[in-house]
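This document starts with one chain, in the form predicted on its own, laid out as structure tokens.
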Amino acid sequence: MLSTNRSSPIRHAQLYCLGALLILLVGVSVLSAQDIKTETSKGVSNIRIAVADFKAGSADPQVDGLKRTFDTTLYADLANAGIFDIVSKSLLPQSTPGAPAEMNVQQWSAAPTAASMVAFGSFSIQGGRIVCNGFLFDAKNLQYPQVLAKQYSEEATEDSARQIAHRFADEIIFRLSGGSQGIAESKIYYVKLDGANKEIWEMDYDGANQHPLTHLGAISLSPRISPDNSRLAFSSLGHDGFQIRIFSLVLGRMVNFTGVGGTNLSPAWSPNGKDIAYSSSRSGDPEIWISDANGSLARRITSFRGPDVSPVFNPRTGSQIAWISGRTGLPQLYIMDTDGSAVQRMTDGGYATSVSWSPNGQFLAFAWDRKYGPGAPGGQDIYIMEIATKKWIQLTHDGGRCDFPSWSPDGRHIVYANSPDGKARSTKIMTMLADGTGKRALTGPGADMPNWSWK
């Protein structure tokens, strides 16, 4: 990790060899969003879907409140998916179908609703448990309209109502996206400012259910969740400097990771969960090292004057690493094989930081100040680069400092940190579609360094 606070001691320690004040951008083509075909720019029209409020199926006093949570969450999950044109609730028929026998698809396919698909169902509480029946109908198929039918039963709580909505949304997305997994059940891990300390927190993909995981009373940075969602790697400052730490989400406590000398930062999991890559200055310069998941059998894979930091594995193959290196001056984006060979420089100027590799292995998202230097126009924004062509697009513009992008597991979304005024305490976590549209805040100020779960 290269600190984005340009006056911090960490930044000075890592960049002591970077003497140039300004490197102008050369040799990189500016493209429109249509020139790079991400998961959100395939040229296919979005499916027009109507999402009905579910029909109350019991008179329990909890039903109204929990059903409202369910209805709101399901609508938002499908609206956020990036593959649907959601019909406004004001255009829906007045009838509220709760079961297939109550559904008249012709009402929903006709104007003004004009839906291709309809999600509907019933929501009740029986014996202290939510019982939810969800259906998805093809409104254009009069003979065989039913596409999906699911039943859920969980303890009658606010969180259960949200989780049932997430699961049903993901089922719908899976059916209508050609088998792509939804993200409604995924999590985001991040750094939360806590007085003078920074702890690791977790939240749902939509910003709900924010809560702390660590209580170390220290500076903790760069959380990275393992592919099986069981362990969280991060760097934390202790009496022995910055070291890689591992928190077990299964056990709810820290577990052992072999400590070493020097400053150790920005861990990243291999897609099989067996290895961790990170930056370590144990040999002098910060270099990229790979160890097993316990910190043993560590091997250095870079060896060049200048800091090498922020590694991330190709999640599709596990055979390549992208990282940031200052070996030629200001930090640039590189990729290499996991044995340190086949090094390629991807950016050719400016100031690059904090790279993230897309789930399909085709793109890199990273933070980039393309014209870094005193008085230079622009600033630090989020970019996507297509690896095969090195073509790139800029996703954020004029919103302040943007950093630490992380891909969603479906490749359609990116979460990132944004500071409108460039100050750490004002930093919040934002999300957007991978074409740069649909930006919205997930947290208030004091949140930084997000990492989206693998699934």
Given for the second form:
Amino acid sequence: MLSTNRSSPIRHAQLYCLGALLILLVGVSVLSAQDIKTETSKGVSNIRIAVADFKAGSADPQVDGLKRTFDTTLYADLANAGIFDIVSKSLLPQSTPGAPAEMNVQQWSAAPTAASMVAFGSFSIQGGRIVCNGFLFDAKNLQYPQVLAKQYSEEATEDSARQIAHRFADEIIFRLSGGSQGIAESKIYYVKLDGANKEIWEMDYDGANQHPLTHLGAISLSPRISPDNSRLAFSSLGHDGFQIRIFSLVLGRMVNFTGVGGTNLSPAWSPNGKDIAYSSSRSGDPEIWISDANGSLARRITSFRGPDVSPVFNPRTGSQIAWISGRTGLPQLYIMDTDGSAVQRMTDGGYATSVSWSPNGQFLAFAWDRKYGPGAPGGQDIYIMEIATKKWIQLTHDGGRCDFPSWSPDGRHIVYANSPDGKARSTKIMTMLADGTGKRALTGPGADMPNWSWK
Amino acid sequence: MSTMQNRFSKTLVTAAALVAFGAVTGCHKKASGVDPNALGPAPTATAAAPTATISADPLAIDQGQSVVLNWRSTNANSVAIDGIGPVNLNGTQTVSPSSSTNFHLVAIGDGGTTEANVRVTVRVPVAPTAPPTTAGDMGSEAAFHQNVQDIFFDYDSYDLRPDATASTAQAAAYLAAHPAIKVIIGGYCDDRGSAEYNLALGENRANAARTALVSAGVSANRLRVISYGKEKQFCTEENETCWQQNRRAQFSLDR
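For comparison with the form predicted on its own, provide the form predicted together with its partner chain.
Now the full complex is given, and it begins with the chain already shown.
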């Protein structure tokens, strides 16, 4: 960590200072020298930001613990955002400013800190509540350095300290990223192994606050959160096979989705939250169907012998669907309009599954085993493809079986499932930037099929 | 021959004479001054016998539905229907009998009593009864698995192999001999590949087995298809023998 940050060429390399990953990156960026520009490769240098530890403003015994949670979360949120060159804490000045009057920006803009931006503030507990003042200063602007000032007041809990840090981080990211919303308040839904069963769990975007949502005592798969975060659709194994089920996060219980015959899998919400596309074999062969959010008014979209599964709407337009079809043998990635017309095959071979459509509508992330077959080299990895050109880049390499990529709301991150040894029980949830850098685990083994919330 | 004919014609004449005599004397006794021939065919007002008719529309109903009774009477002083009681001389009434009923109408008049009937049939749904024990025999679990053998598939394929075609024929024959058996066909995949795609593939495998049985004459409503994809495994080792075990359509008794 230390040594990489001292080497100044990092700014020109447009890479993110995540220590050991840098070594991996050099190899990767040479191999996948494709000219796709993702949200994470805007072609501008990252902003160098210093994040000061906040100043404890009261002597309450709780302050130390909660402030440590806050500081750690804020630092991690900004480091993970993918738009900052974050200054290592060891390079920061000795002072701990808690208010604008205590801030001397020249100290922070000078070497070795050399920050363009400084985030700082105070953190105290007053009457059982956290009171937090957060500031963002432009270190190069001596006359009017203040960019942002925010005050937060919440109950004094670990969770509140984390949420305040997430909200402040999102404000900073929104201000400095050219208007794209931060993701620090977003959630990830996933499948958790529970003995022979699989339940649906929820966690914060950084892996904190992992907790179960369903207690069905069944095998539940493919959680998909609605665009307004109110309902969770998934597929659950019951007496008549897999059926689409809906859990209301508002009511905290299951709500109705009209069941039909056959195997019903892999629900996907339309961006307006009114429709659900899914795979249904009610007519004998697994095809893509679209119904309303209660399961009514179902209509068939595909009509071809062989498995059709894993649909996902274009989140920008809502007028296209990407999905996986085995109509020609091994599963391939296709897109079509929502009325079933304009079918276009995207992959040219191998074994492609588990597609996710980027929020800006330009990219597809999917799992692909390009040399599929007994004894074939390589494995199942995460790829992204630019739809307009069908150019692709490989984001994971030699890390074991990867599957179920899902885009973050800002289009800069991808969460996915990874099993280093290929076994289901070893599968854990990983996150990375959309250029394949910054990989890190969010959960331990036994977690699978992540789905990132829409906001 | 001629003597017999003569004797027969004599008898006829004698009989005819006797009848004619009796008729004349009888009439005279009863009439007492009124010539019965002058009365004509119509009955007198005082002595007329009542007439009655009753009809029902419709004649057959399902349980819970109603039927309209319609009756007409003449020369009656009172009319009663069994189960309903005294009613108007002419009338209609809506009834909804719970079981098949004879509506028996009695019309009483000065001229006597007349009856009329209509039968309303009520169709009562019959609760399905368990088939006789011989037809309900599902056979033993062991015999089922011996005759109805699981079908195995090639890698990423849901087409039946030649060995599967033979075993389907045997399975269809066993199922024909045991009409009470209902079957669950489970579709399974090996644990390579992606979970969602494998569930769709498992559905295709189970459906291929189902189609084969239906083509061989097994009624489709005896077969239930469930795909388990790679969610349930028969064998958990990472080799081809094991993977082949997992790529199957499994038959089990649907109890």
